[in-house]
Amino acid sequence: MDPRSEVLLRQAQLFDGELLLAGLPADDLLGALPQAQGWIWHAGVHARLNARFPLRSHFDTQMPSGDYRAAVLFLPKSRELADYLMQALASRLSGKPLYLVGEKRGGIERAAKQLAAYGKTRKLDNARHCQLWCVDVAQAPTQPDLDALAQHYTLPLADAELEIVTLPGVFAHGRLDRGSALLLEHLEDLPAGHLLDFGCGAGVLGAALKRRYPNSRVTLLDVDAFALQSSRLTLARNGLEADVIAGSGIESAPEGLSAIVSNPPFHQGVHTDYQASENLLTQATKHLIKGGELRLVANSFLKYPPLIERHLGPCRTRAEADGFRIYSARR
């Protein structure tokens, strides 16, 4: 059981009845709270919960409909995302309690100050390196307009400008990260066919691929609902069409790909997690056609070439700058 869930169950008398658990982990909490529903924006967590608790997990950027007597927010890493989620929940909880739970090192005390915008807060528990806070929503705020919270920036690429749209919580919100900037300079000579942007985030690479290879089918894949919506907004803003799909890893990708292009993720919450990236390197061959290429950017300290060569083929370093390297290999 996740320690945040354990803290909730220490106060189980507070959490009976119709309850919404926002951002809950993939553990047994829904089993312990049989009338609760989950609001999830992580595709992998949603898939695991939905398999065990059918129809009780909702994957979306918008709060699911329902008359909830209370809600619990599991604190996300992003402060901007926490702001949006708190307002979305509070907008439906006038006169009702909104709970906030999170790890101390994840910034729960700082987030409790954000919670104070909706009423007088109180700390209910402090255990398992986590804290549980509560506010009785004195007056419900207006429901937030997620698209209005988007940030925009322009990329002056060689073939044409791209406008990128990012939503709260998405990687590199409102800016271009250095790894993607380097990879954008090295998208030449990809094999023709079906191209995948793995871990698409705001759709920077996927949009650039579609602009550069207009006759190729392009798919963008990410685990995060807010990233997927950002990618849709980016594509629409630039008049581009591509497939946008949710998936917990490369196993969710289509087969028969001519190329996989990626700035692979390796952070989840306050913990560092390389599993999705390592799965990409070890399983890419299952999704690539013969002669298909994996091209990615990674921090130069990561020992990816041996994994790539063991599972795919000879690994070439195409470029190196600012602590990043571009690797490519063909099946």
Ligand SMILES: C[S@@+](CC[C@H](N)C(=O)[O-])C[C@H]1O[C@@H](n2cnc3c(N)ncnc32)[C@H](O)[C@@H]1O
Given for the second form:
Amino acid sequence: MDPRSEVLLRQAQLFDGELLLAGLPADDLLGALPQAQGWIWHAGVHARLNARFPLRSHFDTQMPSGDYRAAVLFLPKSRELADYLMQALASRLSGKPLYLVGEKRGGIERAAKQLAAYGKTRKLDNARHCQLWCVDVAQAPTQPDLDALAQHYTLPLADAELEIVTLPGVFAHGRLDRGSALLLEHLEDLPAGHLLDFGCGAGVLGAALKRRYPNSRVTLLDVDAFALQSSRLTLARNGLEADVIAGSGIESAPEGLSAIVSNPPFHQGVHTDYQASENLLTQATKHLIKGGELRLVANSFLKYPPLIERHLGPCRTRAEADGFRIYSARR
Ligand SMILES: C[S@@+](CC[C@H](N)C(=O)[O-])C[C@H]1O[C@@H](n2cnc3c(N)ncnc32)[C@H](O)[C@@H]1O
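Alright, leaving the form predicted on its own aside, put up the form predicted in complex with the named molecule.
Let us now look at the entire complex, which starts with that chain.
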């Protein structure tokens, strides 16, 4: 059981009615709280919960419909995302309690101050390096308009400008990551066919690919519902059409790809997690046609080439700058 869930279960008497658990982990909590529903924006957590607790987990950027007597927010890493989620939950909890749980090193004390926007806060528990806070929503705020919280920036690409739309919580919110910037300079000569932007975030690479290879089918895949919505907004803003799909890991990608382009993930929550990136390197071959290419950007210190060579083929460094490298390998 996740320590945050353990803290909730120490206070289980508070959570016996219709309850919404927002951003919960993939553990047994839904089993222990049979009246609870989950609101999830991580496709991997959603898939695991849905398999064990059918119809009780909702994958969305919007709060699921329903009449809840209370809600618990599992604190996300991004402060802007926490703001959006707190407002979305509070808007439907007039006169009812909104709980907040999180790890101390995840910034729960700071987040409790954000919660104070909705009423007087109380700390209910402090255990397992986590804290549980509560506010009785005195006056419900208006429902937040997610798309209005987007930040926009313009990329002056060689072919034309591209406008990028990022939502709260999405990687490199409101700015271009240096690794992605380097990869954008090295998108030439990709094999024609079906292209994948793996871990698409706000859709920077996927949109640039579609702009550059208009006759190729382009798919953008991410694990995060807010990233997928950002990608849709980015594509629409630039008049581009591509497939946007939710999935956890390269396993969720289509087969028959001519190229996989990626700035792969390297953080998850407060814990570093390279699993999705390692799987990309070891499993890409199953998703590429013969002659298909994996092209990615990574921090120079990450030892990716030996893994790529073992599972895909000879790995070439196409460029190096600012502590990042562009790797390329063909099946
Ligand atoms: C380093 S960011 C790159 C985002 C975007 N491509 C860019 O260049 O700005 C990595 C992305 O991978 C996504 N991600 C993390 N774990 C994933 C997984 N298991 N499957 C698919 N995407 C994942 C994250 O949500 C994040 O958007």
